[in-house]
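In the block that follows, a single chain appears as structure tokens, in the form predicted alone.
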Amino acid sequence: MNYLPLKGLTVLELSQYLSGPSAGLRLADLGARVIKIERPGGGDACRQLSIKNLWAGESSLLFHTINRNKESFAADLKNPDELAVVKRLIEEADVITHNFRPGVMSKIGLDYASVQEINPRIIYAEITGFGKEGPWKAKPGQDLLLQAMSGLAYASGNVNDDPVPFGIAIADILCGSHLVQGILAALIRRQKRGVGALIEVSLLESLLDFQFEFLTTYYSSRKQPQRSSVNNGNPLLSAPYGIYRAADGFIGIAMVSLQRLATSLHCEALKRFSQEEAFNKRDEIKAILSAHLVSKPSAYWLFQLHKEGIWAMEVMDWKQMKQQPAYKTLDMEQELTLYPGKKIITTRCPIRINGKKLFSSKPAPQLGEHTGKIKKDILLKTP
């Protein structure tokens, strides 16, 4: 594993649930040594998040998805003799991580100011849910409620649906990842000046960034983009583009011309469109399309489309998924071994390095499981 980018760096974790943690899995999966300092007793809130009551062990499964691959430090922040411990690990890190609310850490006397008196190379990289001011700042910074706030709830459902919330925490894992970014840009910036830097992130505003074509349409018209009556895909794109029913399930359609389209399909009533017409009569042209496809099964269809050269594909469940050579030759799976007797089946890291896939077959840590080897090892720095 010499080949993995960030070994050799150490990363202080004071982050829980899904944004911070899920930073920290991807600069694992990178290399670096991920310490997640927990709170003793309970540790980080995520462990007692259960997904349909799925556990493993003492923690939930979900704690395990974005925890592999680290170590845990229990320690109280509030008691002076472990917080000085901590302090002597910041000594020694090269990025802390965190996701407490704003004000929380200089309560604790670890924010920035106070971190970069210990380690002035640091990498500090903060998430919070709307920012650091302004009137929003105190607000809970939940994925589902930042959906709501940020109005990427009307970018899915047709256009007389009710708001529809994305099916994943899409906040918290764009804006992990916007972290990372941040964090590997300060990281070379440190390896050319020897400086250390304030990372800032929110979940409101990786969303915003997430949005940024449905947001610059309306900054340019100060009209909300509309869904489509039918079968929408996009609010910005025009007909065919969406998710139809065929006799025996659903088939997804992406740009293609109106005539080319109704060629392949055999479908008249299309042929009477227009290319300009495609925006301004994309619900009429839905309709007409969505009738039409329902009539023979998607493999018929699929046949008839890509025969043209088309895009459209199958719309699968996760089963049919995994059945496909496709996803089997993708390799994205890895097993896990919790303890004797436990194994699970997670994602391995998308990224591939000089060709190879990242696997990591460490599992998430216990509460504190390795408290007492690192504190070992700061005394055995200590002159």
Second form
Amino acid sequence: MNYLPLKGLTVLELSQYLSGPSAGLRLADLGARVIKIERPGGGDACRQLSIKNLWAGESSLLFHTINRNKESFAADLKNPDELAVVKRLIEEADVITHNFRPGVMSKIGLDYASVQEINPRIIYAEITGFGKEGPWKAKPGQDLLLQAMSGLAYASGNVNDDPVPFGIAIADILCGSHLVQGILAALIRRQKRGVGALIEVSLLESLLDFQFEFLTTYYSSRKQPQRSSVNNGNPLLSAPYGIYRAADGFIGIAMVSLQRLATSLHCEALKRFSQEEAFNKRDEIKAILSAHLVSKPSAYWLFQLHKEGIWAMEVMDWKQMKQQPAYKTLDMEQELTLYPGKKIITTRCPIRINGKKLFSSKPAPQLGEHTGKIKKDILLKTP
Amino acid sequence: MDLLEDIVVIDFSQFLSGPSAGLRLADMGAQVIKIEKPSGGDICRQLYVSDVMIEGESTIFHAINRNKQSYVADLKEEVDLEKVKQLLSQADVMLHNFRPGVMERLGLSYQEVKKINPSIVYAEITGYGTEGPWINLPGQDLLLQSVSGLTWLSHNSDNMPTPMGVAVVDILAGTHVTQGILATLYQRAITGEGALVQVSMFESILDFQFEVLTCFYNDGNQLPVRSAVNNGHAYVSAPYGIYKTADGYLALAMGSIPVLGRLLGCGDLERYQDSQDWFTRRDEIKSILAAHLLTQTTAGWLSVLEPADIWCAPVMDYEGLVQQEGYKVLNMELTVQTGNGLNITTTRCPIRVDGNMLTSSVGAPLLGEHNREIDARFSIK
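What would the structure be for the form predicted in complex with its partner chain, given that what you showed me was the form predicted alone?
Then the entire complex follows, led off by the chain already shown.
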């Protein structure tokens, strides 16, 4: 396989913001042609959503990050003529994604049943916030709100802290990833059986899936997993699991038996605890360890720990990480030229195929950048 | 028809990253066979977490490995290795998450396996890739969070670096390897060609941070600064965060500060008219908001904010969540049964296909439960 695995596939992306578009980005990096269908005037609302007020041309840097390697086709889906052109595109497409709230696509006439009539082999993939039934179906599918409602805010931080959300849009990212999985599996079936598929995911189901270890534990005990009161790393895990302050920085210590740890760090006070106490007395143990570790620099502790093969690493920020040969070896950064004179750096696809890293220098499209060309291509195909 | 009907996956992986990928493939219809060592099998079987166990076994092993089969083989014994090679010759996918070099020593590198089965999709997860100074370090979730800058994004600015309390690196690496496997299986369905798919936990956790890393790469390498008050996202303006109320907590996402001030009856907020200030003065704004929200119950605030289409939600723990109609209607709980009759409640696959939920009732396998059946089915000698 000397080419990208999804070469030859066309994806129509009616999705906005992050969840659906992150799925489109992955499909694009794996070789699909991804065409964003955007409303004239503003397009994907993410174009106007900046973080830290960073912009690149007319659109936010955020939009450029999520939508590189795609094309843009501007169409007003409420205008019958433009809708007819989009339907022509649907005839030719392999996959269509959207993340509108339930009911919106039916109103436009692009619900699954209608799209299936146009193209029975299509993979129709949709993201909702909370599914399509029940009292929450019309609620906004926003990442932080989903974290709040799904129990996830009780996983991070210490037990006496307020609920602590993940500082990254975890629900959007996971849900986009699940959508990709469903789409690709459906494409495999289509290749064998010639049938299309409806793939549905929701932000809430994706976040519950993410917590499957916690929820299985909860269903069995009916006890909420509690965060540790000292340096919580994961509510399900015993001491020493967590991040500790050293004299000059921080270190993460993962699973290790208490005796090995005590010996390696010369921490006498730890030796009186048996391994059976590592969970139930974890706060006490972790407090002792915390007091011990602040006395010396992180390099000293890491040397002691690594000498014994104990699972520990320095805590780094991005500047420190960027200096590491291990980071540089990854070649994770790639440069895109947005327009003459404007370059940005972003990350590449994390999957390697046949030993090759997947780079793509194609930047995010301007709104409607490819409308003319795509229309012309369709006209040529129309008998 | 199941999406992945007739796909056979030989899974050598342990713990969470690889096995979570195997679980997804199984739920979408693949036959997933865990190759386990005779003494104890997948280490995750013995990884007791919390104080909750299911009949003496780890709850999480059951969650991660349901809907799979177990085939015991000692890969250091020639007879067993030969059997596994016979299996591989008939498989569609092979998956492992050993450190670099282990599969080479066993004679199961991609080059070797390709000789047995040229059209196989060979997928591997490493901690830090296959080159560079860290390749022999353990690929462990907390440690990857530690080195990747991730711990500087959650919690408030005066808190220590705070890891995400769920094994997010494992889960993402598993998700990415699944994507790679499926994309190459699709191509194989057209051309018959196999492929090598490689994912590392390091690359996966960098990909997870792609939005904020791209800011960092392009803003002169400025490090993220977490909000001092109720941090929700280091790069997002007030009010984004979780707030304490008179009886619980309330989450507020993006929204206009003066509009919030008016709705909540908090006059002090109405003077923040310039939306730029919502970022640069977010700690000040969030302090005012935090003090005000303490004066009323969560339900009280929601009754004002929801009708005005403000992005808000109550904060729930599992006990609160599972009582909600919005949770129940998802039918997310799944009861599975193991080979010795044990019933376990866990969650189902989050993907729906053609309007159907994917709900296999097959529990995690006992160690070696399927050796005989698999030997017969694949004519292993």
